[in-house]
Every structure is written in structure tokens, then in C-alpha cells.
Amino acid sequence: MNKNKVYYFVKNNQIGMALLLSLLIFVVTIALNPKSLNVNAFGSILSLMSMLTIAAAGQTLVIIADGIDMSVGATMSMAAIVTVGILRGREDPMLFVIAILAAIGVGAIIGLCNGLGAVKAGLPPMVVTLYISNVVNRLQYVMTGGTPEFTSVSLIYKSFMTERLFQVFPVISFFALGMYALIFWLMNRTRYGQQIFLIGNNNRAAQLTGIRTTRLKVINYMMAGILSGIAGFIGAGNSGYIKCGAFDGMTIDTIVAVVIGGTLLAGGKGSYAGTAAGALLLIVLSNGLAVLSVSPSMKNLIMGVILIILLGVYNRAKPVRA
């Protein structure tokens, strides 16, 4: 009854076997590297744990729809260049309000984009996604002039970003708090968090119910890419510089946060809560390997077995469709 029960837990709650995990690997990292457990280690962790889950807000609620967003990276890289290349090192506050809009707007547009390609153009949203990703990474290199990155980037920028209080709670971590309240309240508490998950479950019977499909999902790949623009800006003063294609990685850690956290790739199914479990999984488990001192290619190749047998535990069963 006992093996019944664990089974069962282990199978049905993603949620809580990726912070059973997290806490595993975590407890783990001390116990081979005791000088791992200090102030500003946990600071990093929750620094970028919090990008990645605004990042991956976006990414949790197109997945939801059965969509794909492969630009969540280049968005962010572009939102982050157009950030710095704003503020040039100025301290001037209206920058930083332009700045976010900026960046904000970069996010929407490129969102726009996906969502026409993918959707109104009935083009596959992988196919679609990694296109435009692939001209968004090209544009930063002409914007920039060929030169790969910013250094200037403004100290009040870069100091507010870093803060942290108590010396350990980021003040980016509160972003990721509000943001984690915003979009749980669209997806359980609206009619459009209803909408696209019944999109997400069977595309054809929402039609049928009066639901304007194509519209809801092209304004999904939006909020993807305004997201993906903010995680943008807070990345670059979290950095303290940025380079082309800084965040490209973040697509991938994106779409892995979300799946591990019980959102099927098959749409209809998903949380946001889960999607911040999978992130916190995925930075403890990074930062992990990192305090062993493991190499580049060794690091990748064991968080691609671990997260391979996860996906495959995760995300094998498909949603209801009618």
C-alpha cells in the first residue's frame, strides 16, 4: 500500500517531486561542498530562478494553447541590447521608463510576429518560432554595428537590479512574486485562462463554443514576447552587461521549466505553479554542478540525462480531447 502510495505521488505530482528534488540536490551540493551554503549563493539562486520564471510565464501560457515559443531567448537578448543601448550608462529616470517600454514593445512586436506566422499563416509554431529567432539574433548584430556587446551598462541600473534584502532576497525575486500573482490570477480566474485551456484541449470544440481561437492565440505569443521583454531588462541589469545572444539558452530552460512542472507539450494541461517548480529545479540543479566544479560539457550532459528521463516520466500522457 506504502510502494502504492509513493507511486502514485511520484506519478502524479510533478509539482511536488520537483521541489522534493530540488531540496534533494540542494542538501546534496552542502554535503560535498560545505562552503556552498552561504548568503550569496542562495541570493543566485533565487536572482536566477526569478528571470527564468518570468521568462517562462509566456512560454507556460502558449504551451497551454498547444503552441511552441522558440524566440523566448533572442527576445530576451534583444530587449536586454535596446535596455542598455537606452541608457548608455545615463542616470537619467526617464531613461529607465523608456527603457522598459522599450523593451516591452520589442517584446509585443516580435510576439506579434510569431503569433501572425503561427497562427494566422497556419505555419507550424516550432518551424515559425526558430525562424524568427533566427532574424531577431541578426538584427542585434546590425543594431550594434557588428560589435558583440555593451559594457555601459548604468550603475544605479545595475545596483538596483543586484539589490537584495536582508542581503539575501533579490529585488528581482519581487518582481517574479508579482508577476507569479498576475499570471495566476489570468489562468485561474479569468475567462481567458479558461479559453486557452480549452483551446490547449481540443482546438475545434472551443471554435464551436464561440471562442475566437486564432485572436487568443495570437495575444498568447504576445504576452510571450512583452514577458520575454521584461525578463530582458532585468537580465541586463542583473548581468551588468550584455552581449548578442546572451540569453539564448534561456529558450530551452524555458520550455524544460515548464514541462517538468506538469504542463504537457500536447496542450490543455499546465500551471504556473508548476513552471516556477520546474525553474527552481533547474537553476538548483545547474548551480549544483557548477559548485562540483564540473566542466562545461560533463555539466551539460548529465542535466540532459536527468531531464530527458523527466520529460519522458512527465510528459507522456495527453490531455482529454473530444
Contents of the next structure:
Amino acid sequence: MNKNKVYYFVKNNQIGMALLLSLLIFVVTIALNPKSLNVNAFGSILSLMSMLTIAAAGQTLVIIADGIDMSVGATMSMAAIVTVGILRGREDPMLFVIAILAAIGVGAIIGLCNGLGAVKAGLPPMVVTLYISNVVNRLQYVMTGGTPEFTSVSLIYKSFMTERLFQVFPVISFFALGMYALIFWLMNRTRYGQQIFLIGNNNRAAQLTGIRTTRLKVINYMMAGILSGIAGFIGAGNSGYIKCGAFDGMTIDTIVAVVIGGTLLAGGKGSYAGTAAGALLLIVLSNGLAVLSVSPSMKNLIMGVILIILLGVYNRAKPVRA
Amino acid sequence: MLEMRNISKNFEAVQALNHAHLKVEKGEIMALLGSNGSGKSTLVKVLSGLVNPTGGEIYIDGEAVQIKSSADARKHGIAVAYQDFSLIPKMSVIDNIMLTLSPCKKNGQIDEKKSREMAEYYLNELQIDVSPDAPVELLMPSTQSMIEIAKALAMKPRILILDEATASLHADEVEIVFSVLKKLKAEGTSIIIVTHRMSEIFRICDGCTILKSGETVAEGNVNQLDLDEIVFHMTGKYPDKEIGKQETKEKNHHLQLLLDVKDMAMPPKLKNVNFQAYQGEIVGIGGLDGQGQSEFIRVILGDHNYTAGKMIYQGKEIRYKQAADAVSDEIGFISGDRGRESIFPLRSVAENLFAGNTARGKLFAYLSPKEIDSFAKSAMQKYGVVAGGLRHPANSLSGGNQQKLVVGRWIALSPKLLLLDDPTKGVDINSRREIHRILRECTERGMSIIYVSSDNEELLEIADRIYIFYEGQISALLAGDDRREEKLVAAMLGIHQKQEEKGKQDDESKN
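One more: the block was the form predicted alone; return the form predicted in complex with the partner chain.
After this comes the whole thing, all chains and molecules, with the earlier chain placed first.
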């Protein structure tokens, strides 16, 4: 009986599992290297987790609607470069408004291209978004000639972002909370959210029930692009050094966070809370491996194996009962 | 030659075959008949190795054999041409015909030249005029059917089965197939034909085996049977017994015309369809599988585009681009193909019930889970739609309850016109009655219902008027006293090609 309960928990409570595993990994890390238990480490885990959670917001929406967005990283990099380029180290509040609007615009355009390719044209989302991500990446080099004139925001913006309240909570974690509220409202308190869940679960049924599936999925890709643009704007402040393709590595991390959090790659089921828990697990694991001074290649290898195991446990599409 | 004895097969609770038997001699052409769901297809699949029976024996040439896979079936010389093609759409005609049969050179490479010769031989035999290199997906459905038959012939079978393979063929193509069959028969091949076209049976078949509810109810020589007898065996009803005996209210003339379809065509599936639905009535649509019924209902919904004719709904001419347009005009659609077209298996019962509502209204307006729950709760209470908790995923429910969920989804929105495509397919008898009761209540409140069903009894029970589709056209309209099973069956088989006038006396049915 007890065994069944454990099995049920492991199998069905991905968020709980992610939190439990995070705790376990953190404890092991401390046990192996007691020096890693300090306020600073907490702060840096929180900061990294917040960044990843914000970046994975759009990815969560797209995967729930049975798509995938391989351009999250490139969109963020582009938005960050645009942000830094507009601010040019200045601190005028008007410029901040212009920069954030520009970041949103960049995201919206890339998202629209993703949506038109993956939904309107009916091409495989994985391929379309990956190629668009390539184009966006190259575009950064073309625009800046390879090395951007400005590589960082003004010190004030940067320290505002990275400032730690009570020495633990970085400001970016409050942005993550804000993002959480926004996505939670979008997914659980609007028709939009209901519709993307239904589309992701059974697109044909959604269509015959009267949902404008094509239009909604294009909007959803755009929404994801906008969220990635905002993530890029925040990332520009959070990171000390912006170059071309600065956030490209984020794409895979967002997918991993979403999947670990229990969102089905096949769509129709998932939550942003899960994504946040997945992000935490990913960051704690990466932190632990760094603290134990595992070589980067070994670190990638271990994380890859863990991802495959988690995918195998959680992400197999269940057969539909006829 | 071939004998199947006491074959039984259960699909969970459904008994598809119940001690069925079938016997075919060498060089005999046997017709295998039965209405929809009588077990014909399952019996054929047992022979082809696609279905493993739960009981019974198969003898070929007097020897007991086990057919566990299609490879086994092939080993015993059994080849099947199916109605729903087993062709691979993107592959060429040659490759499809020669699939797994291609002759090899010594080094293991396929001998293209020989392969082409062999395929062309069968194309000539069946007089199929296509380029052998064309991908089959680009061909006409009837040509695809012919290639399906060629593919079966290429296996040089001892036992050839045509599983409704002639259903989409044109008359001249049927002639060609029959002449080939006669030749094969003379060579000693045993042939089993599954068909709904009665005229074909009398022309080519020697023997006849009739299935009903998975049992073999009649066997015999075709010469000794007439059509009425066959229909009787298939339906199990005396031809003069009236089923649609409850009084139909003569209300059609007083009521408002809701939907008027004029000369609608959508080649190759629909031609020249004229159809009316009045307010507050249940219009039935009957016919054999694949005669255009489901296409027609999806045309109304805007899911398919028609090429000719017009559609007038509530006095206005309409042309929907997608289902969403129809839904915003208060048209609802319930599909019998739950898994693919209606249920959201991972989402909760409440969300499934609310889905029709989810589809309309402002995208970003506030929508609380309470609103979804209370809507779902009231729908459940009002119509007794569902067992199980609001928060449970829909795939935790049984098939019948899932279907009630889908019905409830639309009923609760009370659309003006509700389209149903075989909504009780695979639904147990109690749920079916429940669904019928709910639908009748709705019509009393003025809803109009168009009901496609493959089950004749169901149609006669629920529909005020019944349109019958045959090869993409309406072959009959039965209303009032005309709603009798034998008329329905006759129209389904295309025996009355002309649309009968309501109330006109029909001599043949008087028996």
C-alpha cells in the first residue's frame, strides 16, 4: 500500500518530485562541500533560477499548445543586444521605455515568423523555429559587425537587477514572481489559456468545437516571442556582458525546465509552476556539479543523462482510450 | 478448400464474432453478407491474420492451420483487398503492387526490370490505365481501389478476399474485375466477396453466407435466395413489420425551415444534394459506410468546402470557412469518433463540458475556474450527463460516459442546430437510450437535430424524417409511414435510385 503511494507520487507529482530532488541534490552538494552552504550561494541559485524561469515562460505556453520554440535563446540575445544598443550606457528613464518596447517588438516579430512557419505553413515547429533562430543569430553579427559597440547596460540598471535584498533575494526574483503572476493568469484565468490547453490535447477536436486553432497558435507563438523579448531585456540588466548570441544556450535549458516540470512534450498538460520547479532542479544540479568542480564536459554529460531518464519516466504520451 | 468453424472474438465487452462459420470450396465465389457491425470485417481480419480469434478453428484443405499474422496468411495463400486501402500513399503504383513481392537479383538488389514487367502484367489484366510510376495518392479513389485489387492478385493467392473492395468502383471497372474473377475461378481460386451491392452478388457469386451479430445465420446457394430473404436474414426482421410505428407529428409544414441545402456538390464525395431541416425536428441520415454522409455533415459545419450549390440557414445564404464560423452561428457538432474528433482526454470533465463555451467569447477576458465548474455541474445535474468527479481527466471515464460528456457539452449551450455524426458508435445500450432521451427533450425546446447513423434501428427510432445517402447522392427520403426497415435497406443498397415521394405506395415492400 505504502509502496503504491510512493509510486503514485513519483509517477504523477512531477512538481513535488522536482522540488524533492532539488533538495536532495542540494543536501548532497553541501555534504560533499560544506563551504557551499552560504547566503551568497542561495542568492546566486535564486538569481539563475529566476532568469531561467522568466526565459521559459514562452516555451511553456508553446509546448502546452503542442509546439516547440527553438528560438527562445536567439530572441533573448537579439532583444538584449537591442536593449544595450538603445541604452548605450545612459540612464534616461524614457530610454528604458523605448528599450523595453523595442525588445517586445523584436520578440513579436520573431514570434510571428515562428507562428506563420510552424502553423500557417504547417512546417514542423522544431525545424522552422530552429532555422529562424539561426537567422536571428546571424542577424546579430551582421548588425553589430560581430562585436557590439556597447556590451553592458549602465551600472545603475545592472546593480538594480542584481541587488540582493536581505543579501539573499535578488531583484530579478521579483521579476520572476511578476512573470509567474502574469502567466498563471493567462493560463488559468482566461479563455486563451483554456483554448491552448484544449488545442494541445486534441487539435482536431478543438477545431471542430469551434476554436480558431490556426489563429490562436500563431498568437501563441507571438506571445512566446514577446515573453522571450522581455526575458532578453531583463537578461541584459542581469548579465554583465552582452555579446552576439549571449543567451543562445538558454533554448535547451528552457525545454529541459519545462519538461522536468511535468509539461507533456505532446501538449495539453502542464503548468508554469512546474517549469519553475524544473528550473530550480536544473540550476541546483548545475550548481552542485560546479561546486564539486566537475569538468564542463562531464557536467554536460551528467545533465544529458538525467534529462533522458526524466523524459523516460514522465514524458511518454499516454494512449488515448478509444 | 477453406473452412472456418466456431470462430469467436471478443473486443472487451463487445462480442464481434460468436461461433461464426464459413465454408468455401475450391473455385467457388462466396458472398459474405451482413449489416454494419455484424462481424464481416472481423471474420475477414481473422483470415488475414490481423485479428486473433478467441476461439474456433480454421481448416485449409482439411488441415487445421493457425493464422497469427499476415505473414502466416500469405504463407497459406490468402490475399485480401481492403476497402480502406492498404496502399502506401507516397509510393508509386509499381512499388505498391510489388511491395514485398519484388524479384531479387543474385546480389540482393531488387530486379527493377522484372518487377516492372510483373506489375504491368497485373495493370493490363485489370485494364488500369495509369503511369506505373505515379504515386498512388494522386490517383482517383476508384483507381486506387483497382490497384488494391491488383496488389492482392499479384500475390497469386489460393484464397482471394475482396473486403468491400468494389465499393468505390465504377460500373465498367466492376465488369473488368468480375471477368478477372471468373478467370481465377476457372483456375481454381476460391474467392470471398464482402459487398453491400446486392446486384453484384446475384451476378457473380455461387454461394452466400450471412452474418448477423457475429453469428452465421444463413448459408446457401445464391440461386435459392431472393433479395427479400437476404434482407430478412441480415436484419432479422420480417419485412412487413413496422418499426417506425410511433406517430410522427405532421409538423413539418407548419414549422420554420431552418436549413435548406440546394444542389450541393463536392466532388468526388457529394453530388447534387438537396436537403432540408426544419425547426424542432430530428432529421436522420442513413446509408452504408462512406457514401458521403460524414462529408455532408462536415460541409454544413464549414469543415469541408463545397464547390457547387448553396446553403441557406435561418433565411440567409451562408458559406462558412471553418467550424468556428458555424459555431458562432449557433451550430453544434458531435462526432462519434471520440478519440480523434471530440474528447480532450487529459483535460478534466469540467473543462470538457465547458469546451463549447471556451470556444466563444473574448480571449483575454477573466474566466474563473468557478465559472467552469458551476457550468459543468449544472450541465451534469440537468441532463444526468456524467458519472465521475469534475476534476478527473476525461480519459478516466468509460466510452459511454465520454460520449455523454461530448453530448452534454453542446446540449448545455442549446445551439439552434446540432449535427451528430454517428454519436452512439461503440456506446452501450443504456448510454445510448440516455443520449436519445436528452436529444428528444432538446427538440421540444425548438432545437433542430441532424443525426447521421450507421445503425438502422436507431435511425427509425429517433428520426422524424430520414435521408438515405448512396454514392454521394440522396437515394431516398423516408417520412411518416415510409420509415420502415426494408425500405431503408433497399435505399441504402441503391435499389431505388430515384427519390421516393413521401407517402407514395411501394409495391415491392408489400410482400
